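Consider the single chain below, provided in structure tokens and representing the form predicted alone.
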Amino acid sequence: MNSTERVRNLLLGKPVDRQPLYGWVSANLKGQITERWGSVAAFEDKYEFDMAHIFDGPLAFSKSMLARIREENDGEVPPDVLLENDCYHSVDNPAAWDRMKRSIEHHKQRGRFCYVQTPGFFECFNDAFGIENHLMYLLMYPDEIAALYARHVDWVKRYAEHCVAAGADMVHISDDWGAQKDLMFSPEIWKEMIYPNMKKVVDHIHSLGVFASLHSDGCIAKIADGIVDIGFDMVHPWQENAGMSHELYLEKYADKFAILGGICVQSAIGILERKDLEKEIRRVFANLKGKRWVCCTSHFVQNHCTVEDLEFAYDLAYRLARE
């Protein structure tokens, strides 16, 4: 069983033959991992990783038409005005797709399960917005919130077609909902203003005969149920020091999909004595193992983590994977 069978599997609720394994590394470690193991490509081959996380696709917005939008009008881009400017990146241009295409064939000859990254929501118009002035315009400006919502559908729908052709095995939607408590807006204005847009993105990249995943952080538990009616077939980080415990998932959500994470980059790696990291790591392990959970970090490890504790870690979780 190649490391694409195994997540497939372990998707579909299917048997595996270990857990397997994955990690956000590379973004605040590159430099440390690569002086210590001539590549990031080499830490992940060390570690034999089952899952590879893919960017490189456009983005969704030009930043210098925000910035046009913004120089006239007091800084900011209302909802109003930027739906009536075409502000979005071509999905189309050809030179957009050819290093996520490479990407891809890199981590195909391993034999990894490849995931792309791509813009949900609520995250992607934080960008053009600013977080604090989405949320006030989520109320303020709730019609030409729906529009714009509705008018990125169709460019998601797009991006993801692209993926798959570009040889994606899952598009991986990111569009933070949580803070560290709570929702950051009620279940109300998540299930009028995101639910059905999310739905019909998801409905689109399952017709396309790929999985569909869930990058969120914070507290989710609200409308987890109304990830299950969107079709989600993984969530990431389902994050337990938010409130998302492992009882909750595994007494209502095991048999709905699957997670991905349980190294915790806010109260475990890079934070705990090595003793104690050990300690957190097996106990993650003895909760999840065997279920349809993908051992990950909850977000990019930080920059304050050494190597040496990174690769404890990782020395530490491959075996637990194999026992």
Second form
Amino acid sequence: MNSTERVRNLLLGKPVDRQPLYGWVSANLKGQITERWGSVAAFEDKYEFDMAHIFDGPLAFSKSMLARIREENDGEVPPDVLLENDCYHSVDNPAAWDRMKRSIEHHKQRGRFCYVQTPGFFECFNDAFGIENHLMYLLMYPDEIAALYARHVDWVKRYAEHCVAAGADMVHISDDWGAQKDLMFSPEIWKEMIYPNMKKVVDHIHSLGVFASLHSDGCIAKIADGIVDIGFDMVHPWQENAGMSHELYLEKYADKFAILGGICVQSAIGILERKDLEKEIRRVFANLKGKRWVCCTSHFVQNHCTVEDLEFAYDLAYRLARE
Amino acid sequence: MINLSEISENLQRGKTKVVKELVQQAIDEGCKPEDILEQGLLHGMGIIGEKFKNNEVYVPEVLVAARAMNAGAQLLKPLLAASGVAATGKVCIGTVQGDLHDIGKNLVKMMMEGKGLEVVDLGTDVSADTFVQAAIEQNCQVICCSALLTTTMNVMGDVVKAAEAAGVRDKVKIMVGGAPVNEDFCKSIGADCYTTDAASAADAAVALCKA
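Now the other one: the form predicted in complex with its partner chain, given that the block above is the form predicted alone.
Every component of the complex follows; first up is the chain already shown.
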């Protein structure tokens, strides 16, 4: 069973030969890892990472167009003005996909399961509005925001088609909805504005024959049933220290979707002494091993984590995944 | 004659334009500015703060209510200054050096203003020395430090040390907050107060200013 088969089976709820392993290690530790291992790729090979998280697609909005709108509107991008303008970059420019294709080829040679990230509705429009304005606009301009989100569906669907053409196994939609204790906005807003559009996107991704995954930090428990209805196959990070307990997952959702995460960058790796870090990783494995879980970090490992601590954590996770 | 609870109710719904009109009407009808502030604006913001603390409303509701409050407060400011009404206390707030996240800090600021505190916003990426200098120069009773990143939270410890080095540690209280921060961390760096949410932070700051 190679990595792709392993992760595919796990996503489908079928048996796997061992717990898959992955980590968001390179964003902040690329330099340290390269110094010690020669390259991030060498680190990924050593720990036999089963997945590859690939970015590198085109941005949604034209920065110059947004800058012009801001200049003309006292520094803001009002939703009604954005709606009147076509601010999208073309998603069909072949050159925009070259790097992604090369990344996928590299990881496919190692048998890895490749997932490609695209920003979802809330996250993508944060770039245009700024997060605080965006949150206010949800209440102040509900019709315009609904129209913008609806228009965005086509762009994401086309983006997903390119990801699949490039060889992706899963399209990963990053759309942070959670804060530390609760959602950032009400479940009603989510249900009305995000759910129907996200459902169209995920249905389309499935029609292309690949999986769909969601990234949302924070507490998203109030809409977890909706995430099931949308049809996501995997959720990252299911942030335990933001109220997303393993018990909740195992009791209600383990037969609905897989989770990616477990090693918390906010409270464990790079934070705890090794003795406590070992205890924590063992606890997570005790809770989730044998379930539909890919062991991964909850977000990018932060740069106060030493490369030695990173190795310690991954040596242990590597062993536990195979025991 | 205007009923000041109308101001409170419209503020809670984030109706900025209506709040401005009602505040102006109350001023024109001769209501005391401190009554408009207390029974209208701060009352409404207090209710939103409680609801937020209890997860009954979400960040957008807080943001639009604070926007309405600020619009009304702008009309009252000169009148309050003229009648010698003092703020509940004065605090400076910022996101610590190396950290550019500000939504949590801004929520705390709004809640604090909703409790009648004067807030000096130092912005993001604020050095320990800047926090302390601002507290000294602006006579702040409380320094509030925010961080989202585990990489930056240790700057909060530097703020405590900088206050000690400047000889003002006994004159200024230091509050800390943000996703990676907890009570143990607060104690470990010698800060005075940690709260889990923005509304509780505002309550705590009021208590510290009155202490």
